[in-house]
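Take a look at this single chain in structure tokens; it is the form predicted on its own.
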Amino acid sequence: MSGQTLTEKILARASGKKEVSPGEIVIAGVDALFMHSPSYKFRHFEKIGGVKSVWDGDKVIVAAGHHMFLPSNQDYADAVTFVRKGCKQYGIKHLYDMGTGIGHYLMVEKGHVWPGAIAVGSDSHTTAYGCIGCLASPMNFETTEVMLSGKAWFKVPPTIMVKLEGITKRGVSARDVAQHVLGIIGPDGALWHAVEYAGSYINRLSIQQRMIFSLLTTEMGGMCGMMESDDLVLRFMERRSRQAFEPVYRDSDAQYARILEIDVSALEPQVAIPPQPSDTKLLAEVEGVQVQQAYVGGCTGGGIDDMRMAAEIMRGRKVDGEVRMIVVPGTREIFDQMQSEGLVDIFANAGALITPPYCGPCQMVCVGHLGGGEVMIGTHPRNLPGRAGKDTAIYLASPYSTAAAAVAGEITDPRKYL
């Protein structure tokens, strides 16, 4: 029996095997499904007709305030109305209506995943709840099939493995070691991919932060971004998890299709440039870009230790008085644990707007519409053409550097600030 590494053991367990190989195809029972906006899918069962429930009403889930606090139109508004009615009528147990948050940070913080779980959604970000050791991939028109049966059927894929050791340099974060590991491996070197990560770094990180590896981890073509659990992983499951677990290990002679070892402790904050993610550069490369908009905020930068880094640089100054800064907790238990630390106020009196928790402006589709011409940078995952509206460009940074371009009213080095 030849080694298996932490994706290939999870896939045979699930599905019944004693191992699996890259290339095999197998069918998996699904812990959970995730989905923000399923009305398209409650369409295909008025299609088919006669579906009286999906198959578990417990292990799907929908967040209807992932990408909005409230609807921004009447349009919006009636497909909220429409799901809400469908969860009803198909038996879905845990809706998260507006205000409550980001649904990837909502599966991980509620419990609905847990290490060793297989979890699919509607959404290309799903592979975040790799941070816990869940097997976490996005699924499209299929998850219909799922919702009925509970099952899913996967490809085993090929595993990179990346290994982060060392200690950042001051100023220097989680995003900005991510951007630099998806520069590295491109936008579609990961394609078919699990992306295992690593080492002395991750496991010094949060929970939270490390989210923000295996939800990039779809920004290289991967179908799951994972880490195995630790201690720190099970006390926070321990009461958090809808159900008894037992966490996946991978094995020590496991077979990789690529090994990266990074030092980070000579990285310099890093940027993604317009127009993907994975065009990143050293952030002094584009010093001096003037922004219009700054967003702390969305799935790679509403947890709250990203809300503390960009406190640390806005605490007693001002946003740029051509600057809009906009900061957007991940969920109402992130935007509370602000509150009980004077975030809030810092940002407030920074002049930064503060909204209830969702995506952001990350999507455009409900506050923070960029005018044409204008630049916005942000903590969000996603740069693409067109995502902020006609004629305008994204950056991606750090909450540090973020928060420092909202006090310059230019792209520049955080760490003067620090």
The other form holds:
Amino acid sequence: MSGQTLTEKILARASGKKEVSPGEIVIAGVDALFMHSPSYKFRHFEKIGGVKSVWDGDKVIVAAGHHMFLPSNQDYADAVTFVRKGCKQYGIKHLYDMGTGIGHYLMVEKGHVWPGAIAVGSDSHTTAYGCIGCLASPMNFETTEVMLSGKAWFKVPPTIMVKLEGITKRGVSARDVAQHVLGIIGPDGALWHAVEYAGSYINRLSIQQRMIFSLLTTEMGGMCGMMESDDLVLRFMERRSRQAFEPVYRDSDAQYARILEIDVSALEPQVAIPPQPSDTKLLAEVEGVQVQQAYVGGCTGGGIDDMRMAAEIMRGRKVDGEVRMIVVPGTREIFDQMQSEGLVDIFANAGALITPPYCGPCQMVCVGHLGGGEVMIGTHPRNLPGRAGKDTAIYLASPYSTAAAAVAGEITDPRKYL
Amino acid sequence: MAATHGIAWTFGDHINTEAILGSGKEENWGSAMDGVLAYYDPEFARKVKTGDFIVAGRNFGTSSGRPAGEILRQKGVKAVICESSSMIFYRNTWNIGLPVLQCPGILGKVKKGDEIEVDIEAGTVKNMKTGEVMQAEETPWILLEIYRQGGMLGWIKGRRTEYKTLEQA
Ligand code: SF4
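Please supply the coordinates for the form predicted together with its partner chain, as a counterpart to the form predicted on its own shown previously.
Below is the entire complex, every chain and molecule, led by the chain shown above.
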């Protein structure tokens, strides 16, 4: 029996097998099911008829406030009403309503996932919970079936190992490193694969910063992206996990489809240019591009560290007159922490707009629409066509670089403000 | 199920789901129908006919997990044949009842407007002009079973007694 990767070990345990190998189809018990809006899944329930409840109301989590902090029209409001009603009717116990934040942060913060667990979710960035050693994989349409059975099937993926060592230069953040890795692997370099991240660089990051890596794995086509749990994760989980758990660790002789070793110490600030999250360039190559909107938030930029980095740039400075700067904390807990650290004042004094926690203008479904011809820079994960309306362009960058662009009115090296 | 004939609409690599079903349109299906794939081929939404196929490059349906395959099905598309497919799109779309075949090399063998013959169960695609037959990768057995029931809803209904969460007749 050859060694197993973290992914293989979790899949084997959850499907009652000793070992699994890539290509095999396994059916696994699910510990958590995430959805931002189950409205069309509830319509499926109506079509199936006679649905009594979901399989376990404690394991289904709905973040109705993920895409909007308040509905901006009656269609949206009616959709949320329908979701609230459905959650009650089918016994779903965890509904995070308007203004509570981005579901992916909430899943981890509120302990709905834990090391060694299996989570699936209707959002493509469900890979996020890999940051604490949970195998988390996106699965949208089929969540209807998972809600009824509590099980999901997986095609056991080959695993790519990404080892990150070294310490970044000042002004270079986890987002820059993750963006660099995404650029190397490419938009389909991890298609139908798992990606596991390891190395001293990863272990020095906070959980929310690790989440940038697990979450962006989706932009490489990956089925899941994760790290082993370490002391930091176990301590974090002590207060939060909704269940006792036994973490899973990889075998030292595990087999990988590919191993990537990267030294982060020489990395410079990075940026994704439109129209692909994986179109990675050096920030230096796009310096001078004028922006009309700068967004600090989203599931890869709404963490407390992101807020601290952006505030470091904004302290005592003003947002450029031609720019709208939007700052959106990922959850209420993050917002509270920002307040107690004085970050809210820093942003407000700089002239930034701060909204309640939600996904922000990552998708233009609540506020912060771009006009035709406008350019945005943001810390969120996506800049694809159709995402932000016609004739718009989105650059993705670190909180330092995004804040620096808000001050300068154009993309610029943030290190001159540090 | 027998093989079906139809016209191919071709697309490149990394076609994303937002470009198939625009953001915020999930609750407003009508307005989404005219914008399907317009970013990549403005003719498609107007001219696609029932029974046509999409033939595409690598990583088709990348990005958001929204059920973009549903709008393709409603447009009349009979199957998506691509070099490779994003995992979520692939799983979603078979469950919707619309097959997705991953067929490496396909984009080099089929041009826009070519008539092709597709056999879903056998996983074969034939270009009627050149006569060349291409073999797609094997589809996971569970998806073929779901497809044979007309998609996920039919599959659930057909196995009703297996769910404690459903009332039994
Ligand atoms: S911030 Fe954007 S990419 Fe992230 S979960 Fe929200 S909508 Fe999706």
